[in-house]
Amino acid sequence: MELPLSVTQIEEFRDRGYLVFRNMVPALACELMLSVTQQQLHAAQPPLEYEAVLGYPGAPASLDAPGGRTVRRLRDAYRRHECFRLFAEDRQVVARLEQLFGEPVRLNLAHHNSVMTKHPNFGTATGWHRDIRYWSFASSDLISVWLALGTENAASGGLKVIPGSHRMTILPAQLDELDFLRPDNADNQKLFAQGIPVELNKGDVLFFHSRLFHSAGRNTTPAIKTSVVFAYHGESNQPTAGTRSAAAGEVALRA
């Protein structure tokens, strides 16, 4: 059987820390996910994360302030609707992950597992960070899988990445108290200059390493930018007992 990833693609992921797959998810599946997201946003269906609660720079001051009920993400996407679960378990996704991990795959339900929404006006920018800062595993070798449900570029607040940064040694002085790269650090300024946008269209899927530094700007378009994202690890890489990473459980997957 022909494997979905070539040797070149695997080497590219190991070198750059990310891969983009164009038109991986059919338009009809994306439209269904968008429709469900819009319905659940309108109903404020929990669990939710509000921009005002997260409190990044530029967020509404409180839930009662203008824009205070702006949703940043719909949590627990896996259990929200079958359309999200089907993407999380998609054979194309799992087969690629099996190649990259070199072993069977687990979907972690504690991390990501979200529909990300970036709204005009009140959707905040996100500084340079690594996803592994949130997570507790034996190894930091995890992969995030990000599906664009519409156009993602600089104008809509799309992702930027620093290629190869998952292999870099970062000193504590380069990070703030939340493990974001500090803008006032001279070494970080050199890193920021290496950042490139990852432009995506509806149905495109981005795989990126949990140590890869990435950021995102504000959404200056009139439309809500919507993405679905899940986090995966190899079966031998177990979450640390007693941590949030272990608390929500995981799903064993096979291609």
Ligand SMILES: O=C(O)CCC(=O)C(=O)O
Given for the second form:
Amino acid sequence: MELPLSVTQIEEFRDRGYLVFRNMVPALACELMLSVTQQQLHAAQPPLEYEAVLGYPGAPASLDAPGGRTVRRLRDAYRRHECFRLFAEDRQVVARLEQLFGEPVRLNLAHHNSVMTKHPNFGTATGWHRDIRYWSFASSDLISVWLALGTENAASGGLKVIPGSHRMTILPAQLDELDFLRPDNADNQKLFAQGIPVELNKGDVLFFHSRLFHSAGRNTTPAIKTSVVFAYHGESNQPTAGTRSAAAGEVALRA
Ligand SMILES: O=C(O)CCC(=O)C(=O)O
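Mind pulling up the form predicted in complex with the named molecule next to the form predicted alone we just looked at?
And the full complex, kicking off with our chain again.
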């Protein structure tokens, strides 16, 4: 297979920490993923992550409060339905990752491995963070791959990123106990001002480095925003023994 990424794209990823591929996944495949998501949301098919349990600001107070059963993530997307596994293993995705890592690729099943659903009313915003907080690996060179199944913009609670922030040194005082950038820190406020929206449409795919700072707002539209997200690393980058990253399992992939 011809290498999908140009030298310029690889340099852009190294420099800015993310790349967007427009229309990468056909509409039919997106429609199937959406319809499976809707059925599984309706059936509350486990494993699920509820907004009320995660407890970000503005989340329902408990599972029994109004909106308490609002789902934030359908977990374990890889084993949930073939349509998600096929995306996780898509040759076009894996070939791009092989180029970026410069070696064969593994999918880690600890996180994201999920279908993210941002609901109107009870879906919460997410503060500025780096995904590396989810994993323990020898190196922080992991890449999150985010597929939009609908329109993602400021109104629907789409992502914002700080270009180049994966290369920045962040002091411990800038982070809170969950590794979110503290909103009241003056250095952080300068960083927030550099944040830009990543607008996505159905079938667009965002690749971003696990040290790239990103955030997302609430969904003010009437429709649930749905995204499928997986995380990958190069085969030489091993999860730390005894951690969730090591326990969850991995899938070795070749384009
Ligand atoms: O959709 C959102 O609120 C952001 C989710 C996110 O960045 C994450 O789960 O790491």
